[in-house]
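In C-alpha cells, one chain follows: the form predicted on its own.
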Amino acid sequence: MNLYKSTTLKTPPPAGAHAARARTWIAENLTDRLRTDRAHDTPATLDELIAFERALHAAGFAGITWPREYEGHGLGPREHLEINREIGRAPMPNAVNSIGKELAGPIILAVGTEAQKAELLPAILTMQHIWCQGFSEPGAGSDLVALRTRAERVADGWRLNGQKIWTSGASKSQRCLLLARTGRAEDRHRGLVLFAVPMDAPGVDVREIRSIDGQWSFCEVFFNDVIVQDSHMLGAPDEGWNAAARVLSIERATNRMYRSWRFQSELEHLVAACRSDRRALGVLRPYMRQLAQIRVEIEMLKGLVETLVERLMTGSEIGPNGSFPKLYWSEAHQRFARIACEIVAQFPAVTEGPLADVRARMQDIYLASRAETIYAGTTEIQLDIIAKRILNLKRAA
C-alpha cells in the first residue's frame, strides 16, 4: 500500500495555488508518527523519513527551483517561498537530505559539469544519495580557511588525507561535499578544492558522536589515502573557496526559508497548549511580555527572508547579506527555546495530552537550539562579516 498520495506537479498552477496544494498535501500525508508536535515513545524510523521526503519531492515541494531536466520543478524564488511558508507552518520533521538539497545541489548547479549535474542532482531529490558536508575540522571551524585536509594529485586522480568534525548525518550519507587543500595551510583562501566524495570509498572512516539530546547525528570523518577521480571534483582546483563561500551564503540566507514560519508555529503551539489547561495558563502569564517580543522578532525575521527573495528575483547576489537572517534567527530562536523550556518545566506532571506533547517538543527544541549560534557560522563570525563587508567598519587600533 502506498502511504503517500501522488500529486506530482505537471504544469505550473496559477499564482497563489502553490500554497493551497502544499497545505492540502501535507494535511493528507503528515502522519502522527512524523509530526513533531506529538510526544513519541518510538520516533519515526530513517526509512519512514526518507519515504516521506521522497514523496514530498514527487508532489512538487522539493527541488522547487531546480531545472526540470534534473528532476526539479522549474519554478522561481517566489514560488519557493510560498511553498516553504506552508512547510514551516506544519509540524514536519527536518529534512534528512537538507545538505544535499540546500547546499550540494546549488553548488553542483553553479559549478558542476553537465555530466555531474545529470548524475548527482536527480539522485539527491529521489533520496538515492544523502549528502553530508565536510567543512569543519578540529582546528578549523569558524576559521574555515585554516583547514588542513589535503588533496594531492596522483596518477589515478586525487589522494585525500585529513579529518572532518561535526559532520551531520555522515553515518547515513552516500556522498560528502568535501573541502580540501592542494597547497600549504598558510595559503589560506588559495589552493582549496571541492569534491563530491563517495562515502563508501576505501579509506573513509565515519565515527558517530552522541549529542546533548541523545542523538547520534554528529560524526567525525577520517580520510585515509582516499582516492577520488577528477570526475568527483566540483569546479576548478583553485576555486574551492569561492564555491565554499557561495555555499555558506546560501546556507545562511535562503536555505530552510520555512524557519520563520516554523518558529511561529512553535510559539503558537506553546500558547495553545497552555490555554488548554488552567494551571498551565497560570504558568504562561508571567512570560507574556517576553513572548510578545518574540512574536515581533518573528515578523522581523520574515521580513528579512522576503527581502532576500526579492533580491533574488531581480537577479542580485545575496553575498554577505545572508548573515542577517542567520544571525537574527539563531539568536531569537535560542531565546525563545530558553523561555519555552522554563515554562514547560513548571507544568503539572502529565504523561499524555496537549501538555505532554508541547513539553516534549519544547525540550527537544531547547537542546537542538544550543548549536544554532554555532553551525553555518557562529554569531561572532556573522557579526564580523556584517561589520567588515556591509558596514565597512575599520578594525579597532
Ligand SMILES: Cc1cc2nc3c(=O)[nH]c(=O)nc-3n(C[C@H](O)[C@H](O)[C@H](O)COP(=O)(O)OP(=O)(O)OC[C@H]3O[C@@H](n4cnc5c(N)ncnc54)[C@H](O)[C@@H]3O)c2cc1C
Given for the second form:
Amino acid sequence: MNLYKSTTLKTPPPAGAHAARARTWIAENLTDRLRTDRAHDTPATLDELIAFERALHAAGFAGITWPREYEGHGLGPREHLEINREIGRAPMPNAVNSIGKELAGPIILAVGTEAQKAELLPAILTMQHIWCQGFSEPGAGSDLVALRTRAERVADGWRLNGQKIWTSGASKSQRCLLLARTGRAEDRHRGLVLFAVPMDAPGVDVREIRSIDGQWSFCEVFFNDVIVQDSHMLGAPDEGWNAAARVLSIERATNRMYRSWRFQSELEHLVAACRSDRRALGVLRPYMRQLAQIRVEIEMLKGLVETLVERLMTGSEIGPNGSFPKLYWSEAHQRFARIACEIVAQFPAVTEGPLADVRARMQDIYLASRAETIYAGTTEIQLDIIAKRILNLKRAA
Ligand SMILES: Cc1cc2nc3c(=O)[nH]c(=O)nc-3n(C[C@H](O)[C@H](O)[C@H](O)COP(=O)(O)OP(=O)(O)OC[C@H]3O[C@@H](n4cnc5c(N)ncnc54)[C@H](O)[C@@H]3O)c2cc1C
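Would you generate the structure of this protein in the form predicted together with the ligand, following the form predicted on its own above?
Expanding to the full complex; the earlier chain stays at the top.
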C-alpha cells in the first residue's frame, strides 16, 4: 500500500494555491513567541506549541494526505510537498507531535484495523495524543533486532517487560509506538510485534535525561508487567519487523519534508544578518565559498526530496531510497552548523538586534545538529544500506 496515495479532488485548486494559503496563514499566525529566528529569554511553553500545532491542522496544514474520515485533508504527496516548502521557509518551531503525525499515523493507516484508525488517527491530529517511538534499547540501536523487550501472551492480552532508551518526548506523550518481541532474542527479525501503548498504563515508568542543549526531551522508559490488549497491537504478531522497517524508511525519507527549505532559510538568515552589519560582513567574507558550496548542497537535497515525492505519486515504496536524503541532509546540515557557529562566535558582543538573534539561532542549530547523524539510523548505517540494498554489495564472509 502506498501510504501517501492521493485522494483525487473533483475540482483541484489552481497550482500553487495551497502554498499561497499556507504562506498567508503562517504570516498571520506565527507569533513572535514562536518564531525561531528571534532570541527568547523564555522559550515557548508546551501548551503554546500544542495550541499552534492544533491550529495548523485545523487550517489544513497537518494530516494533509490522510483520509478525511480520520480528520485528514485527503490531498496527495504533491500538495504535502507544496505546503511543506512553505513550512520550511518560515521560522516555525519543530512539531511536538511529529512522531504521531509522521511515523505512527502512516503505519496505523497501513496496518491498523478500522477501529484503531477511527480511534487513534483523529486524536493525533487534534493533539489529544502526542506519540513517542519506543524502538531503541541500551543494547539495541543500530542493531535494532537485538531488542529484548518482551511481549508475553496472557489471558487478558499481552504482558510487556523491558527497557527503552533515547525515547524522545516520552514524558509528554500519551501513546508509545513500541517494538517488542514475542520469542527469543536469538530469533532476530522473527517474532517482533508493534504496539500502541497508552503511557498511563500501570507499570510504565518514564525517566527524563537532559541533553547537551539543555532540553529534557530524551527519556528512558521502563515497562514493568504492563498489560495491553489485542486492540493495542498494530498489525500481526510476527509482522512487527516489516512494520518497523516501514516506519524507519518513512522517518528517513519523508518525515519533516520541509527540512531542505528550512535549511535554506537558516542559511539566508545568517547571510542577511551579516549583511545588516559591516563588522559581521567582514567576519563572513572568508567563508563565502564554503557557504556557496552549502547552497549547492541544499539544491541537491531539494532534488532528492522531490524525486522521492515523484516515486510516491507513482505508488512506489520508499525502501532503501530513504537513506539518500537522510544521509545527505544530516551530513550537510552538520557541516553548515559548524561553519555558522564559527562565524557567529566572531560577532561583536551585542545582546539584542539581528546579530544577537542569528547568533542564538545558529548556536541552537549547532547543538541540535550533533544528533542528526545519529537518530533515524547513523551515517554508517545509511552507507551500509546503500551499499547492500542499492549497490547489491555484500560483506566478504
Ligand atoms: C536526538 C536523538 C533522538 C532519538 N530519538 C529516538 C526515539 O524517539 N526513539 C528511539 O527508539 N530511538 C531514538 N534515538 C536513538 C537512535 O535511533 C539511536 O541512537 C541510533 O539508532 C544509534 O544507536 P546507538 O545509540 O545504540 O549507537 P550504536 O548502534 O551503538 O552505534 C555506535 C556507533 O557505532 C557505529 N556502528 C554501529 N553498528 C555499525 C556497523 N554495523 N557498521 C559500522 N558502524 C556501526 C554507529 O554508526 C555509531 O557511530 C534517538 C537518538 C538521538 C541522538
